[in-house]
Amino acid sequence: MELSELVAHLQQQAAAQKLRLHEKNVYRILSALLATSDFWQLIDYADVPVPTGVLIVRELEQQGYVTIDSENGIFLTDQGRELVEKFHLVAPVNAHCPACEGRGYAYWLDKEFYRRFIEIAKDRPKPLRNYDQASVTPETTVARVQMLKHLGDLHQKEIIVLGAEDDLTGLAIAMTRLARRVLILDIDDRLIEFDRTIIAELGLTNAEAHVFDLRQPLPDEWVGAFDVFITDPPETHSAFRAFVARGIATLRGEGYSGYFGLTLRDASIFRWQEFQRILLNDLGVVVTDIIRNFNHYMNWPYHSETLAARIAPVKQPPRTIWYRSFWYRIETLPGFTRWNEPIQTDALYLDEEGSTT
């Protein structure tokens, strides 16, 4: 089968299952092959959602281009390895600078702040499945805060986070003491009561934490009244309404800031078409800044109960980070829609792309 066909055929049982994928996406598997074995490697090098990372991994073994061994991993075939040579496809080549894990913002520029926060974060509450947690890197916790100094979005400013608070971004922005206020919102009331002991215990007075279910429009005081969100939504449509238009809607006016993740493990490049059109063209606001795997996250304890697990190829839970996503930020313009509607859904983690939860 030629390649082209190859991929023919996998968009239509893509389309089946309501995935979507074009043919880059089986030549970065492809890619990936000659790097790893790693079926959760594989997905990190080939930035695709887990599901149609499955479908595409079982149409090269039914082709006879791999081989699936579910407790040693996924391997190319003579047949696969030719395949590779006819389309002069390589390995992946890591030119990320180590020094700050490819971010371009060094955690360790301050470096007694980055032990403290270590210390207070080995205590935070272990992420929980039925609210979509998993917590990032302390290092990549750090970064944010150290790029929001950068770009002039910490020193006396008033900042809302909204929901994501397992890493304690809030609490680590409050811990510099530049900003003027810094309100934290989260939906469970153990990272909240966590928040609250540790903002007690520094003696921080321009800090507060509240529970919160963002599927509720937020109260008239906070929309407008602040000058830089942040937040981590899933990756559904309804979770980037829940979370960043109503991020954008706590903004004061134009030329403010939001910053929030996009994964391409439990979302297409398709579905990030859709988001770019819902921020440029329904909310008014600009993309500034989009920083490749900024964030990386820690494995989860509850790995083995999601559907990533269930639909993998191999037996293996991931030994190493492999879930990372893309760190945004936007402008608001002139003209920019606040949005506060109320979200009358219980699916805000889950969707035929997303399978981490």
Given for the second form:
2 protein chains.
Amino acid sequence: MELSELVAHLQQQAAAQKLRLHEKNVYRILSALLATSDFWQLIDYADVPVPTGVLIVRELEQQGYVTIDSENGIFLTDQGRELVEKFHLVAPVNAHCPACEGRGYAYWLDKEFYRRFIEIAKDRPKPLRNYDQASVTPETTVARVQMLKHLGDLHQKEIIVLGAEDDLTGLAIAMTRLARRVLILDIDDRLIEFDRTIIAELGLTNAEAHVFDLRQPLPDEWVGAFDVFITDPPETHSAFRAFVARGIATLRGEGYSGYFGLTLRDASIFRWQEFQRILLNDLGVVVTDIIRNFNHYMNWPYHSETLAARIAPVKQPPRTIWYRSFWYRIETLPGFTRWNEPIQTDALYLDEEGSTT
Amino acid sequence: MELSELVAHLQQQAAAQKLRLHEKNVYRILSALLATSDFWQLIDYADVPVPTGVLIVRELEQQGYVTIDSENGIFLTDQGRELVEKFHLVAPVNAHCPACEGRGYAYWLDKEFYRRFIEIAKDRPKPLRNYDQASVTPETTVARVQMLKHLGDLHQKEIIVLGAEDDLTGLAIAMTRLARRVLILDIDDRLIEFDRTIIAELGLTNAEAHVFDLRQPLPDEWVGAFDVFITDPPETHSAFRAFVARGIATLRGEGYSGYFGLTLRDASIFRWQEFQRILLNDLGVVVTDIIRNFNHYMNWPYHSETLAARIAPVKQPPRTIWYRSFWYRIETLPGFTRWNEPIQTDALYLDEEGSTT
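Okay, that was the form predicted on its own. Show me the form predicted in complex with a further copy of the same chain next.
Starting with the chain above, the whole complex follows.
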């Protein structure tokens, strides 16, 4: 079977599951197999959603290019190695800056702050499955704060954090004591309680935390009231509206900024194009930064209950960090839209491409 | 005068010059004035096109917020300092990773290659004004190569470099001996001759360099023939077509990638939104990376002849690097467009926002 045939065949199967892929996704999986036999690292290297990765790996097995050992991982066969050579594929190379983990902003620039944040974060509530929680590493959270500082989005700014406070981004911002106001919203009362306790203990007068369900419209007093928003949505269309579009609605006017993560583990690059069109065409903003794999997520305790674990061709849980997302920054421009409608769905976290909730 | 009045007044004047600005641009200039009195550094911090920066600085002078000393620079007056305090503005903070200059890819990861590139680059032709040339630092060029390597866009790939070979990006790629093919195009025969000499001296069999004017359509044999394109266009709409849209036309199919620089020194963030809409809507690609200030440009010998120098409120030439651009990466997706029409203009380099040619 030629690779073009294999890709065409895969695309048919993908379409039946409402998934999308192209030949480069297949090449990338094959390249990654030169570096790892671990399914989760494979997904990390290949930048495809888990269900798409499963589909490709299963088809490669079907065609005799890989063997799957559910205990030990995924391995190229001799036939697979021939295919890899035919297409001149080589193992992925890591050329990210080791000093900043490739983010461009170093978490260690303010060591004192980094250490204080880690001390606070050690007692944070454990991630919960029903809110799709998975915390980023402390290095990620601190690098987010550094980036805000670098871009003039921290000092004396009014900042709203919409959900994803399991990352403690709102708390970290408050801890700098540099923002004029930090408003932290999350649906999880454990996180809000945690933040409130620390805010009280540290005597942070500029920060407040509220339980809030982002499917609901924001109250008027928060619309058009902030300099900066920060969020980290699940990658469904409804969540993108609930988190990002609502974030944009909070901004004060033209030239104000927002930050959010988008992953390729629970959404395809095809979906990203849809999101980018929504940002540019419907919401009227401009994208100023997209930083690859800025956000590193610590493995979550409920992994074994996820769809990802159930459909994975191996039984091994992830042994290293494999879930990453890119960090977007946008700015509002004339004609931007303040969208703030209610969302009538329970399926905020899962769709055909998502699997890690 | 209230700041909102000042902004409205500035916007009127800007419109008369076909420039665009918003209040955050004014805030950013004021913040930058807390860190520097150098006009060129001011533009670097403020991320506005030179003509817009001039407009804002002149208006701030008019209103008594700054004084301009054409020999020594631009300084906040007492009234200016009051304004800055009223808006709680602080000086810009640098939190970029010092190890990689904020790029996320470190030029020093392969020291041997970095050194060899510098040795080759030391004899390169001097930048010419009539082709809008300004070379990036060797660190920038080498970091571009690292990024290609990291993203699987180098090993055994067929790569086309469309212009901007004063950066020697094509030559650097050829020097890795990792690409299957490198095709270098530039309008400047001095650069093509230089590349050809080095290619012959080093015995690089995978690289070729041709004089080519990108206002012309590419020959059919180069359309749909490459895995990766790289370019660094001037920021006019016609140059964006000539360099970037034509780059996309060279790509083999879906999932293939292109790299290009965009600056905020010769184009506004408003223009960027137009470019992003062209990428998403007209050309059908997706943006995968936008890396802030990845490209650092060495000051060019013809500075004093440029419009930027003529309209600058100071006589001092730049003393440090002030011209930077962001590095974009895109990928093609289903339905992407291969645009390859002739361009009938001489004004490839200059428009109302551009001034550094």
